[in-house]
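One chain follows as structure tokens, the form predicted on its own.
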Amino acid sequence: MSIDDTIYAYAVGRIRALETRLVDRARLERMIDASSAEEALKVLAESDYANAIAELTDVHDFESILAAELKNTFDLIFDISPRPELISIMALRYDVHNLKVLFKAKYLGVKSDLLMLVGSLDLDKMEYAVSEDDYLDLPPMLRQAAEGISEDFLLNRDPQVIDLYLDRVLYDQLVTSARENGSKFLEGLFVRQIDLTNLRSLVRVKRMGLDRELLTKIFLPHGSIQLDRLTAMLDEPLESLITMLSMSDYADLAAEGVRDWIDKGTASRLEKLSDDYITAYLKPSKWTPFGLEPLIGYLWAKEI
């Protein structure tokens, strides 16, 4: 611990007790077991969430809720942080989720009701910047990215550049913030979750039979496990994926999770496994007195 990591102990305090009062597993069980989808929230009810539900006014409305609680957690966390800018970090990946709703209503027709409140952009200004394809006022590396988007897409009516160009842009920033913050902490998890999405990627590209060139596209930046040993992994059977990682540090997730995916051919339980790993990487935060960890090890519990 240094001496800076004691500005966080107000904070840390504040997650402590919040920590206290997060929906339990006991909790979560009684909700599956529950008969119906209203007897699954008043169970709910007996939590944090109660206000909210006490508000709904349909069953089916319950993404609302969830998406409030984010909106709030964020808030509270943004407030009590001596160092908001690191937090704001975590944000930015909502900003581009919007973004790319925004894109898909504009060019797919696709309802731009998933409109997320959590970042850190104006929404208003976000729907103004696509609808007139004036992008001035979103930060350079979004701006940069939603500027290719209009262009390529005009050019290929491809749906596939949304996706592609915004999650270059948003791990791009999320290392490179991370970085110039001096945080490693930060740095590590966005690392870890590149090389997920980057393994993931790289299994449902060779089961669909895709081509090498879409792969060397859909691959994100920053990672720790070479892209070019990726790419070779192509031309070879998904055992040799789980044969490759066996020394590394995704050894026993690519043993299962790849298998998994051989075996039923759905990516379940890869995607399971991998948010339980960079849960791992987070839970010594629980044991963390002072710092940055506990706040964002509580922000990812809320997200789960």
Contents of the next structure:
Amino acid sequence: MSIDDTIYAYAVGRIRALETRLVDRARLERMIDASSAEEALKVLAESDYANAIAELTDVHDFESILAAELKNTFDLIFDISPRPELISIMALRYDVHNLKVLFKAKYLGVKSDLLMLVGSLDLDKMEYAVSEDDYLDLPPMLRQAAEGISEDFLLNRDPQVIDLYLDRVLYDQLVTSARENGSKFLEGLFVRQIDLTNLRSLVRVKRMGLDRELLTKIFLPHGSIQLDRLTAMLDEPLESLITMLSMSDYADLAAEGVRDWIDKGTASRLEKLSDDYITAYLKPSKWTPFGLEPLIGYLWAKEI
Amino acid sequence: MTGTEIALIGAALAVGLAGIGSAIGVGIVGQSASGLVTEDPDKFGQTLLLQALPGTQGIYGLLAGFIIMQNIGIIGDELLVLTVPQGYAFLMASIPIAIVGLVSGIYQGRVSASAVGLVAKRPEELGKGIVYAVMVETYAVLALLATIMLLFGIPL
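Let's compare: the form predicted on its own is above, so bring in the form predicted in complex with the partner chain.
Zooming out: every chain and molecule, the one shown earlier first.
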């Protein structure tokens, strides 16, 4: 125990109280049974979402409730965490999400997703940077990616580069920051997310009949499954992927998820299993008495 | 150093170390409890009970310190003149409650703080949380017992 974990005592006590107000199964069922959106919203108002709902003007604008609540949650956890820098690692994802939305809006002329207020960067600055093609104000790693995207897009006119560049930078940064802060727990979380993303990429590339060049391009480093093991799978049937993973932590997930993908042709089961897998990784946070884990577990519970 | 001075070091250690253990333990539970009470003020009474549990080590330490002071006459009629070996005997006798009080106070605090989390989820299970914390208490009581037996066994 290098760092005294009892510095988290206050934060964990508070999270324990908040966890009782998460939307549980019983409440969710009452919402499903509700006759209208207004009724369902009333049920939700009994939970922790009450504040966000009070600010709501249009009942059907529930996406913005969720976004607002996520923002509240992040602010709260950031405030009560004795090491807020670890929480800002978790917020990185939203900076990258916002950049993606802005780039897509610029190159494709569509506004596909909501901008999230959670990130640590100023949204106006980011909007300005993307629209003026001037990325000097962004943090170095995002700046590199953004410059890469704008150059690449000029050459190839392929909007896929946006996700490609930014995902790579995101996970690279997540793992590096977790290591810098000496958080084995966060590092483990990100490595698992990277592995799951890589697995999904592999299956997707294979089903579309594309080549290893693409897989190499979208492969995220830092995972526990190496690139060459994945590219080797390209020449074999998908069933052998299940065999390869049968000795790893992902055995059950691969067996059920990949099988379902082969049979039904949709990734939804694998996506669901991936979420479940991460939830299982975070499960011990429910009974860890002190430390960062309960805070991250609570964030995850709010995110999905 | 005279025997009396060495015996007084023993008294100081018993009161001091066991007191530090209790202070840290009560402190941890207090932080955890304020977290819970921020969100749910009705739980104050229950968490106060949990916070008090790691406080006993400090009392045991004080008790051991009192017995030493009484035996050597600091409290009472006349101050005894102790030989150096007698002084060391008092010092040694205070060690069990000093060390066990320090460590068990901290760990009882951790258990009690976890019990605060338990009360947050299931307030009706407060009793079980207390039982877990009291298990740690056992060893502080045993240490106090050893210290008292040693103290009363020292020939003066």
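Predicted, not measured: the structure shown is a model, and the values here were computed from it. Just so we're on the same page, rigid core means the largest C-alpha set that superposes within 1.5 Å between forms. Positions refer to the first chain, counted from 1.
For residue 69, a C-alpha deviation below 2 angstroms is recorded between these two forms after rigid-core alignment. Once the rigid core is overlaid between these two forms, residue 29 counts among the residues whose Cα shifts by 2 Å or more.
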